[in-house]
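Take a look at this one chain, the form predicted alone, written out in structure tokens.
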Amino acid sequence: MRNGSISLKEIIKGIKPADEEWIEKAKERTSQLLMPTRALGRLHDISEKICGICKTLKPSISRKAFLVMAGDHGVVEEGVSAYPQEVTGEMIKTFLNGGAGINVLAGLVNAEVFVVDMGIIPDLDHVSLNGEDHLYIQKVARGTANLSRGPAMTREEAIKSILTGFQLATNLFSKGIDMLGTGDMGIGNTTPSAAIGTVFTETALEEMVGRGTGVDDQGLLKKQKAIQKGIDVNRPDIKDGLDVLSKIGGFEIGGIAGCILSGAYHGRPVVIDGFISTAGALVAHSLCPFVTDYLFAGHCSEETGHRSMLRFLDLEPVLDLGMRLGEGSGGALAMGIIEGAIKIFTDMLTFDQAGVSNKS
């Protein structure tokens, strides 16, 4: 396990595709399970992908955790959110108190929830907070700049956000976490996420930009206008993921990209959540396309452009329930499905073991 001195270039160089040989071995075992051929559908695809990631026919994801990345956004001043910016810090306190949606759903799959201040505006007082041992203060800056008027952050800050996410995820893997989920919190963060999605997928703005926290028609128009202005003013380079992140992104999006790179680097599965997490995946993919070999899309968000993002990454969501909460909530539910897929693969008898005649 490397320490924090590793560079982004070294990380990218160290990521290899998932092992196809182990995937083929897994498919062979699947063909012997006591059922009609691939009768459990996509559960088999999931378990076989896990085998390719972990390089074993006896994978385990008994230890799971979420990193919920939080950041504030200067573009909020353009009227793109239905909620005030103060909610970001208030929700972090709720996460630490165990009362948010992600806490409830992560509890179903025995996953720990860690919260990261990647760049919220207020300072959080460790002494006054419950669960402060599950809070990491890694503030890159006090919120991003307004992306509609210039770059959201410097290139150096973009790199710092990615490396921070990478190191936090790496630390969890070194402590025995088998599977990592990504979550987010940040009022206004569907705006940079939609901007990133528009640029990378080259999807029309009207098809990518949704209502986020529930803005009205006027708010939606403001949001679309802010994103278009940000793209026009900053001219992000689609071939340079760091350029895109720095000009129209967010600190928590960079942190999520770092988590994804860490999973790929260390050969661990990562479950991304919805729209914001997938924006982070787009950034990570632009830096190293192999990362999708290690990714599971927890769900398809109700947010307008999420399906286009997933299609671009060639990721099929585990769930599609019309959710748009964020926080990692869809990823937590999906972990239960993934765990079920693995249990079928490892614990179900084969025809030979059960003494049942297979098809001729």
Contents of the next structure:
There are 2 protein chains.
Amino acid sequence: MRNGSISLKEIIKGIKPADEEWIEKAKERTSQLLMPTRALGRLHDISEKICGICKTLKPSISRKAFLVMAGDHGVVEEGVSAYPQEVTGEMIKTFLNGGAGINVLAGLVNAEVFVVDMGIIPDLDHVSLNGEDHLYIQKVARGTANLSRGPAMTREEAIKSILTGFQLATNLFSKGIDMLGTGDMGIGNTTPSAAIGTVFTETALEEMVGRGTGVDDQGLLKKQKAIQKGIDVNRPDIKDGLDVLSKIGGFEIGGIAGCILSGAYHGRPVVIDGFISTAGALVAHSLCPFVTDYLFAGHCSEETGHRSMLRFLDLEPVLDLGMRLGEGSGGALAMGIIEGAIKIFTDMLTFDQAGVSNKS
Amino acid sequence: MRNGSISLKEIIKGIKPADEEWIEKAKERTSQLLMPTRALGRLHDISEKICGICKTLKPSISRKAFLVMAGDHGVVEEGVSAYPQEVTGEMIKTFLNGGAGINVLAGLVNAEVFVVDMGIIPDLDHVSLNGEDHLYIQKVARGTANLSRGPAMTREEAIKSILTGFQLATNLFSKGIDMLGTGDMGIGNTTPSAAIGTVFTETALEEMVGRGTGVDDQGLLKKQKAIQKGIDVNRPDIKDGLDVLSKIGGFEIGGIAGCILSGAYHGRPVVIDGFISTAGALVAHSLCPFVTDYLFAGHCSEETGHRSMLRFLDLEPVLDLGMRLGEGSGGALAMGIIEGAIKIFTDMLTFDQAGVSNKS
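The structure above corresponds to the form predicted alone; please give the structure of the form predicted together with another copy of the chain next.
The complete assembly is shown below, putting the previous chain first.
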């Protein structure tokens, strides 16, 4: 898995649909398990999808990790967030010290948390955590430009953000990570995400734009206005994912798209979190529609518009608990369910093994 | 927690609503946690409910267990199930040998599995598992009578089934179990459960009765007919939970009701599973409506009518994954989410602790 100098074009060319044959073999095994036909519902769909991704009937996701992608956003000067921009950097420190939501929930499923500075404004010390380096500094730039006045970044920066995510995810997979979760941190990042969601899914702005971390009515109007201006000024071309990402996206969103492409390229499952991760998935999907074969939607966010995004990608969320924190938190909780699905597939006895009578 | 000779009347009298004051204190703590206001949605409701149940801001559910209640049903002679009656006993052996769905999923959340013979037809050997006794033989009788022709059991047997469940759950709580899950096994038991659901929730029979383990159209009609006959013949009084349980219930359903009463009596959270466990909850609720303060609905079953039951009890399911296996499987998966909710509540830093700027 050394892809140090691979181009985006080569990555896209290298992604194939998941293996239908392995999915069929997995369905056959499910039908022999000690229960009424497919009595565990979605758990079977999940385990069979993983068999198709990993091309095995003995999948394991014992080694899990999160890449929490962080970036700052020029558009915050339009008053689109309830929190000051410094919070992006402050939260990264907390991720590294282990006290944030993603640390707690990733800990519960034994997933490691790595943080990536994809382009935040301040400089952070290279902090060592538990004897290992859990922070990657990969600044594409110090925050994006204000998307409501012009492109958020250049096309080259968009490519760089995707390739950075691809490379970091690839490194984790090559170190033996079985399943990757994507997370995000970036004050203001529901604004580019909603912009991306609006253009790709062609959903009305009012339905797509939510309150993010909790803006009031006035903040919501400012946000809608900033996004509308950004779309009008930039005219992103939805047939060109790089164009959309560069004009109305963010560095962490590009990084997430890269992680997703890496999972699909290397045949590893990736669990996306909520609104921002799904914006990354929309970008990846526009570059290569096969990526959804390798994706799990951890949950449906409370953020308005997330459901439309997931529907567009034809992804059914595992959880629906009114969450809207980001960081990867919904993906981490979902990994517990996915692990349950796999254990059922691998560890449950068959009717034959148990010596139990089947349907008469 | 020695309640060896406590009467049902004393149990009901001893159950109080959960503590509103502790719930308020818990909400106050949630508001200080490092995230936008209540950004983890339902997770906060869950952790605060547990604080109200356990009267603490430091709840723990490190020790968890399942009581899987098993019983046989006379009504199977009406052709209401897709599986032969022997499967009840065969499955109990599998639970004790560790290869069934509940074993796999309970193992994932470190919950022990205990099986109770509440009234199955065959005799089972007292099987020792992992050096400890995981089977309780508490036969109320060898299967219920056919509810479509008369009462399923006597009123005394109904009381005995509830008190047995109460006592077994109480023993587990007194041994330090923090959270109890209820499970069920019994070929034919969606039939009494649907009967109970129909009468308590006053839902149309066609909406309440599902295919259980998978009867065909003809089997479904037989099931509806058996239930309608059972209601017509027995005329259960919905103001009297014991009357309903004895006339159209089952021994495992009574046992589950007893577990639920025990949790409420001792101030311990109980996680119910799907259709059969919720029938038990309906019985317990009719005896003492406060029990729902202590209950978590693990999931919404695919079985028709379960949603109506949960709505009647005003319980929001944690998961909704199209499952319909029973055994406690949905409760076990949900325990992972509940554990996440508690860890967030106890382990996440506050804004002050993390030194992160709060809303401006």
